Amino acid sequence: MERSERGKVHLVGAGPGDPELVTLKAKRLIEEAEVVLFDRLLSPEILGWAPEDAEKIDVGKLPGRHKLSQEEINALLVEKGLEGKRVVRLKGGDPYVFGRGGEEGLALAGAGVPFEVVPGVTSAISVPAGAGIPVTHRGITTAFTVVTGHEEPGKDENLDWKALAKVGGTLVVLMGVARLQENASALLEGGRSPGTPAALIERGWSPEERLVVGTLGDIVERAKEADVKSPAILVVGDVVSLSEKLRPATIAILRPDNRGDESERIARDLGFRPILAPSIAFWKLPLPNDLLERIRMADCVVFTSATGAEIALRDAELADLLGRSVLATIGPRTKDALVERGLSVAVVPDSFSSKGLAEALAPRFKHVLLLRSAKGSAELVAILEEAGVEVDEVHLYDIAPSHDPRLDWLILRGRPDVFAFTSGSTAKNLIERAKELSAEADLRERLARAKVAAIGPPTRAELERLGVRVDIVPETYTFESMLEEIRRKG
């Protein structure tokens, strides 16, 4: 695309964070882009749009410590539209909402730049409406009034926090947390009843949102309980109580990464916001050099999981083989991970557990190798030996500890309603972990306040033996009816 010979600065609204509520112009803007002025807590997807030559420039604030002034950041659009550049500016919600980006559009409208605002989401409302609180609701409040949490200093016209309290309907504090304790006190004094609801949701739309719910006299308590921090809203009104019942369950997941994309629109499809928080990682290890003929002396070749069956058809010659031999799944996911992949599967069982496919297995076949993980169940080997069936066994990938930031905030600061187990090893390494940051009282309590499902009985004897109580198994051992499971039982 050529350059025009005029620079036009766009003021870019890129909504509350999730790059999905982001509008469809916005998008074009930012891929068709140049130069890209953005703020903080962007998400990284959104700055990906730009092109990979484009000039990007970090503006961001922080309060109290700002990378470039308001003034530096005008001047700088103007240079850059003066130098016939495409600018966005990408400011997070809206541009005018607290955005400064009426300023913005002045000190380019007085240098003769043209510009053009581009409306986002505004976190305002959406951020509300993320945590299952609409701003108005009929019968409730037909009104909503947005203020800032903290002012400039020295502005000669202060909100009157007294006045706020007596307009009544829903009241949206941006930027909620700073003067917290100040705000809700002045909402106090102006006569609004302690007993109002309220709450503060932290970096709404994120896969890092919390949400602290009470009412204006605890509201400060709850959040230095919780130990909430910027960027944060605060929400004060009877609305807030219908979260209870419109907010989507938040669910952790604490399955491998490698899973990540299908837990995450499994959960979706099925009404949950997904925590990805892996508490494991698969580590390839290296396969025997006889592992062909081996293959070629059993009877049937069992999988029992999807992870192994993608390792191994990473081989190609190893492929071509196992496409030639009889296969057998634990269930229905791994064996997915081999038709996909062309091959077919002689063997599934009914009941989608070792005890299962060992059952299934053995009236069949007299040798079978099993493909697995080194942490695989003792159970499937000592059903098929005691039923005559010789077993060899070759392990493709071993399991270890994930060291993943997901995870570690998942235990300092996450608040699911639902933690969802998928092995005895995500299980032991959560606690374990917990352990490692000095956190597992507190997890133990949440994990006692929240739903718990095993998405099989080993799982659950596993959790049992850590001391935590499980609510839900699934009837079958799937990642999916484990959700369906949970949702059933609300």
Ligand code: SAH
Given for the second form:
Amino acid sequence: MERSERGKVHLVGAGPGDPELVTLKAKRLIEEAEVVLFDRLLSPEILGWAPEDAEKIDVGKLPGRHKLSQEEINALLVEKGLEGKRVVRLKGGDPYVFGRGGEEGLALAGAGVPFEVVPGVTSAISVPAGAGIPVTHRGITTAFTVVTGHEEPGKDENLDWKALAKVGGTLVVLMGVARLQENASALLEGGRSPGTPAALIERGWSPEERLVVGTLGDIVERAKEADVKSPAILVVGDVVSLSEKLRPATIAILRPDNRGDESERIARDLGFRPILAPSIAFWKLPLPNDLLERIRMADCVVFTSATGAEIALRDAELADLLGRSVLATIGPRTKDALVERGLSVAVVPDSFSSKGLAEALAPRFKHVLLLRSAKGSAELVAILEEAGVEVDEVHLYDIAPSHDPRLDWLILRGRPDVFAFTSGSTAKNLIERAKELSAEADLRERLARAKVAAIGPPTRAELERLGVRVDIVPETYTFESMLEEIRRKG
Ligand code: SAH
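Swap state to the form predicted together with the ligand from the form predicted alone:
Whole complex next, starting from this chain.
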């Protein structure tokens, strides 16, 4: 076969999982690739950069076949290279750090196929960093050692773990889970103190990152408790204790997915690491035929959530009429959702609560229409009626359990520092789903250990009714204020 000039194989590092931690060169090469060979990657997004018509080969599992052996992968790379293709061989982290990239390079060199390595951000340094652990730190250690915890069976050279114990400094162990117990014991036998801080970081730089901190003496037990699974990195050394200060607090956000991006941005801006786990979902209800008439009859139309506002404004006729109506909201976020779409809001109470709204509305309006969720609290209606206001109500949407896999992950494996609740229903469904997954007791334990924040008094009341202690309720009932308050309370 003729070899075209442009045929070349790139051994490309894909970084530790976050697509933004891929080098510019790697991204360009993936975008230009004709063939991409990959195995397990933490982010499917990276593979999505390849052209649609590129041949994508999962060498971890080919259809109807088992994992390819290293020899088969080498042969495939040579074959595709000789065909004159632009080939990208994607590897997690850096290709030459426990990635067998060197072996692939040797095979390509041996066959005379041009190739180039594109280094990647190795997990050995970046995964500890992401968990708030600098591998070196002035005054603590000037050295770090990176080893594999799981040597290839049949390899001649054996790592001397007892000698490793004497090196001191930071020890980073890749593939650290399977032989954790043996390796930890060997380090202890070699003289490393059982009190030495140790940490396991699972799936670093992914939304499922988990950190388990302990000491060399108890890390095995803690890993068992937390059920740590591969891929994970073990770090041993005094630098581990810096994570307490350097790692961003992780915050589980349970609000529905349509608020996900916004919540994620706010959380990151305030220095948190968000874990999105929508607990509930919305669905739009059919609008009643006489809705326009009922709006015309009302002196004031009240929205109680940004979601309600968004749903209503999707209907052009409705949006037009609302644009000519007197509008009120309980809080500023709902107001923003209306204002962003060109409407003006006449009333927002000073305190963003049902009571505040009733006080603001009662002196001015006789007949109020609520456009809100079918699960809205009866309290608002009662307070308004008590204040002498006639209340009409239309349900724009209903709320249901989310059935989101991210919620199940949170319930079964998540260990956030903070749980943030934006409504009673997010709390209720969390506990209900945990019951369904037979994980209630365990979840309650993690809730008890974490900080629990509620956006306002009704959410707090529901959490307390569910038997969950609430640590933080902001003075202003918005998501942002809740996070600011969590920040302040440290
Ligand atoms: N070439 C890769 C390492 C390959 S060995 C690199 O430079 O990062 C595979 C091991 O790397 C896993 O068993 C695990 O110990 C570690 N690893 C890779 N990515 C990881 C991640 N995102 N989180 C935790 N460990 C990771």
